[in-house]
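Have a look below at one chain only, the form predicted alone, in structure tokens format.
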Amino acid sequence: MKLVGIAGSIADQSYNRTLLNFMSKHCKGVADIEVLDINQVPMFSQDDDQTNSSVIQKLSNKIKSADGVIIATPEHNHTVPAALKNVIEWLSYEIHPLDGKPVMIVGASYHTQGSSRAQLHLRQILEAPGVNAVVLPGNEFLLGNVKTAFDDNGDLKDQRTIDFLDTTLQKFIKFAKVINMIDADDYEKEDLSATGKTDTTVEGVDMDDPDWLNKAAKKVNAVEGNTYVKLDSGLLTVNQLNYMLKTTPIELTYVDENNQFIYYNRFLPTEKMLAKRTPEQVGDSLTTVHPGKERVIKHVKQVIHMLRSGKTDLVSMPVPGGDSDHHVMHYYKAMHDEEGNYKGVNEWAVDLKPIVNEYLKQTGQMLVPDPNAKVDATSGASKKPDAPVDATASASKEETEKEVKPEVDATSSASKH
């Protein structure tokens, strides 16, 4: 995987340039890393505008032309530094290299906080109209008392630390590889607010309404109760499906081929959910589902593109969650009916640690670092259900802290480089 890092310091002693150079060093094999040089950025002018510049534009093609970007920041009165500041402004004015860019941010800084508060600013600015990068989310490598962090070589010191920006940069493969994918294909066309009509839209009922469940029911006749449902490999009662799939121990979520979400599982309070639902929410569109959230909006429908084209028949997402005993899967599974036709999505939503908990408990085996792990390579679309796509999210703040602790910090502190 070809990436391109960005420092956000015009410094000559920079150590977030160090800490790039390191990553671009140690990571070879795993990952192609540039290191491009700001110092030659104007200042910016919409009164000036220089976005021809050779050397804007270098900056621009090395972006667009890579599979992701690192950024190591800084952190300046609480903040990102001007410099950093002034090369987003360049490349979100006339062009946008960085829209729909895989993005991981690091940094670091003098003390033991680590740039947090100027990582989170640069989130948000990153996430801004004409920008539009995709940040990886959740995982923070926040590098403290720098000064004393690396070698002569320019070497990190510490093993852990680097075991953590090692796993951190995995993620980031894996998250960029998905996004790369999804944002090739033709995505926009896909009408999250359901205004289309399949064979089994109940119509003449608002979908927003909150009862929308018990009305639609009503306007169509549903059976309930005792009566009986022929499956194609069963015989049921109405009742009985419910106490199966209320107590099958993964979440399920259904969504109909014209993105109205009809069904879920509700076999846990919505918040204790891995992926909260609830009753109102049954009969809504997708973009109801998710109000005022344009950005996951945008990879909703990247999602459902891929499963409705047929790119993929599986989207698997891997989530950590707040420490090292949860491991959450969700999966997005296209279903079809017998004549091929795209039908809609299955989502599941699964926590697999207790699983493997109680495998290596039952197996009297347990789990080891492998020391030959590589990254995957080869991850992408598959028509094959056996071949799923797979992208790393998130690691949560407190993970993150736990397992680097103290030289990767997650709190604040200026810094001058």
Second form
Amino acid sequence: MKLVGIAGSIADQSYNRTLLNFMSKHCKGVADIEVLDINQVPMFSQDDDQTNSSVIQKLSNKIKSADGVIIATPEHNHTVPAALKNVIEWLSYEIHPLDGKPVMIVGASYHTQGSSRAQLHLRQILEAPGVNAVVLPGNEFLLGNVKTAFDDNGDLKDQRTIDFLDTTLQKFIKFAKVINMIDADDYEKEDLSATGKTDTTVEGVDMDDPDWLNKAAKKVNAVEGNTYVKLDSGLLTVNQLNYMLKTTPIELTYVDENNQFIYYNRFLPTEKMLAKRTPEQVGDSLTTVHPGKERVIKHVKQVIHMLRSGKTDLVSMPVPGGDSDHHVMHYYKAMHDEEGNYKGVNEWAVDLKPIVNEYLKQTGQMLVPDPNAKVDATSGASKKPDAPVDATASASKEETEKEVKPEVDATSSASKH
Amino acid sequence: MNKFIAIVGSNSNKSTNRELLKYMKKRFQSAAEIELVEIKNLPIYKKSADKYVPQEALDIANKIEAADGVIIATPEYDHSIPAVLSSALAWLSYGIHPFVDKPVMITGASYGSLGSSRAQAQLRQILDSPELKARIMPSSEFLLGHSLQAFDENGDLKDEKIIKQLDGLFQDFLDFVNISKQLNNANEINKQKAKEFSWDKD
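The structure above corresponds to the form predicted alone; please give the structure of the form predicted together with its partner chain next.
Full complex below, order starting with the chain above.
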């Protein structure tokens, strides 16, 4: 489970941050808690809307892609710190990342009250229609007399307090799972017909036009040939870029955030590809590249939704029906800009078997069956082989039913970027 | 004549709470001198080792000290007072205590029908905290709902019933301020206690 923690204080020294850091350290293995920084958030003002600033977008994206949020609040003047309220105001004005999000409130204070009144205010605030978070009821965690609560390593000293925090956190994790199930079929909203548009969508050219590439390129005055393109760590001409991509021995596909298939590195003729693409398909919406394949469409929607919502950053699947000479893998990696906004899928298909063979040959080893191996060692999620979800081209012949589970850590090998 | 400081609880240029206070200043000019104070330029409250308080907050604190009472007009953001007002009150209780025993009248305006009711309830609790310890006028709610439609082009309230209510409440506030002036036996010790209290001391 992926959680984010927000410490309500921007003071240089904050026991609420210490508490969150302790929780993050203490519950490793149960949940992955990333503590967010709110120090640079400007004062909320309707007259100076900074919703699109990088600091607020980053916070919003982190919250959106988390399974739940833990807020640790001190108490000041019987309420939450202005700095915390300020963040919530930005996150309830033009954007609403906390909407429907499971939230757990904890708090630490110097006094015996342990932020009791601030926590009640915070509950009211999170209830407001613009915020609309789903706060864990009951389970108040009030840490009073905080000055003496932690040891030098930032660990809570009292075992009973730790035990109570554990119980509360366990309940919250279950609560978050239940709440998130309400939105579990959200993937249905994924628009594979690419009827939306993004800031890079080329308008005025039919996506399904076989000559989309040339027409769209003309429309945007795309550079080509020996024109230089400045990349983040290099300078290449368009030709040089092509030379490199066309000799990269992995099939790469770019599907943008609008679910439009806009590129693949054509280094093989279509019939030899692991995931078959044709030049005429470039520009197509994902619906067009999967004509009449209801089940595939559903799987593609699930995969893209998981990547877009940040439930995972990588989905990997073996293609079933391989023989001893082939083990084809499909990988789907979410791409993001600097502020964490979803920018589409980088899909690659690769046959791992030749790589394994090469390794065995070079090191003088051989493969033997592992008597203890579980079936389907690659994806522990299900016992039956998984169907590939080729987000772009029509998937292979065997399209066995595969439920992509919302808890995807098992199928994916990475969950952070 | 009593002198009141009126705090505009919003940093928005187009604030109906500011409009309300301007209207009160005009309407009650023969009964009291009301000075509007803006908090929009104050930074977000942040504790520091040297207990720094911005000059602008000190200036506001001095005005409140010298005044006979304070009127606050608050909007409602997310069921509570705006961060900018919360932040201002935090500065105004950080090593300085201008609100201790100071009579305060709470008002508020909102675009919707509720007129900032929940923000006002929270504001009462906040002003009641040990470092602020204001003397809030009891059982007196002034909630101005649908505030965008409430004023005419001269900035005057249109609804006679609402004006009557405000007139009554303001008269109550004047009486409350006068009574409050006599209730100052514990003022010294209250100030001392506020000074000694700190959210980060035990």
